[in-house]
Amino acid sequence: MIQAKNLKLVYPDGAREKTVFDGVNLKIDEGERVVLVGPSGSGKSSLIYLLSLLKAPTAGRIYFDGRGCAAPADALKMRYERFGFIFQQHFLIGYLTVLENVLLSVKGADEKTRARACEILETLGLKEHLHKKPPCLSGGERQRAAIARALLKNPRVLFADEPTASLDHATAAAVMRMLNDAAAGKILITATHDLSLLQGGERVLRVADGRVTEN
């Protein structure tokens, strides 16, 4: 369970300062699948980053399973071993294969590891593009391979930050399905400003004006 209670943020805006989140108070189930909704520019990046601890508030607490995680450590620790994050951009590494750069999200990968890895990237149907290079790929199956990336650690949050905004509609539709399915069990927090790829079913919250409202 995620928890966020009484968040702030503010950031320097020139000589002023703008103020994104001020009070915000969210809570998210085990199990849950959430899609942040809002125009360009709401805070849907912002609050992401604040729940995946990638960003510290300017006020307020983020909690795990009733857990305080303000401590820089305690929140690295986080990251590392209960999150999974995807983004935009795949932010895959052009000279290692798709292989390579899911093991990448794993420390000391062994043949277990590699082997689910596969097994994964086989379910993401890229089982023949395993020793290929992103340059080869088109987007929708670089963005897969990200995909892939993220759950080889098996994480309890899924974090997909516009996952969809730079492929056409067809292939946003059919990664976020795979997307759902592969967070089956797991918290997964989208955040898209196209409401068309929603799949049902999910908890939808819209971000605008400072505040974090049930849609």
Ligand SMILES: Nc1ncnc2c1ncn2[C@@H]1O[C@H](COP(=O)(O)OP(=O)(O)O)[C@@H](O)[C@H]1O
Given for the second form:
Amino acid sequence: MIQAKNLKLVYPDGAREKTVFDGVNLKIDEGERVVLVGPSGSGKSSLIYLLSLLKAPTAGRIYFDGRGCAAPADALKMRYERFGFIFQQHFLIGYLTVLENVLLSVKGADEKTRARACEILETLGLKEHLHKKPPCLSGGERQRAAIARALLKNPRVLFADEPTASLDHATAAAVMRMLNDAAAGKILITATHDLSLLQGGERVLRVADGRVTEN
Ligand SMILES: Nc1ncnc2c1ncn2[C@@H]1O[C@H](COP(=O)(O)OP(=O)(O)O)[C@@H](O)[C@H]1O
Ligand SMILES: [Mg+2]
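Can I have the other form now, the form predicted together with this ligand, not the form predicted on its own?
Next comes the full complex, this chain leading.
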């Protein structure tokens, strides 16, 4: 379970400051699918960075299972052991195969891990592409490979920041469906500006004017 208490985030903005959040409180339960919606610049990415401990808040704190994780070592451990990330750009390495890219997310990939990576890639419809390199894949296939990489560690929380923003609508919808299925039982936090990609059953949080409200 993730809790955010009194989050404040201020960015320096030239001589002035830009307050993105002021007093955000949130509670996300195990297995919840949360979608952050809001206009460009409203703070969706910033909220993902805060919740995933990639960014420290100006004030306030994030708790996992009731435990505060403010120390950098805690954040590093959580990110490595519990979190999976999917971004708008896939960040796959072009000179490694899809399978090798996925295996990069774990230490010492033994046979069992390799078999699991292949299984995840198969579930995501990439069976034919295991040994291809990312430049030979379509945009949707690359994003699915990035999802497989995030899933291999079996993370408790998946963070997806505009995971389909660089795809056409039909491909984006298919990728979102697969992401939703793959995230069953985990917390999935997705930021999107495209409401037509909602799958049904998500908890929609609106990010605007420094606040996060239930839609
Ligand atoms: N590193 C940064 N330094 C200064 N301002 C930033 C930085 N990152 C984001 N911002 C500002 O914070 C606001 C929220 O940005 P962001 O979280 O990227 O919004 P969204 O993902 O909803 O488009 C925007 O006004 C943006 O310009
Ligand atoms: Mg963003």
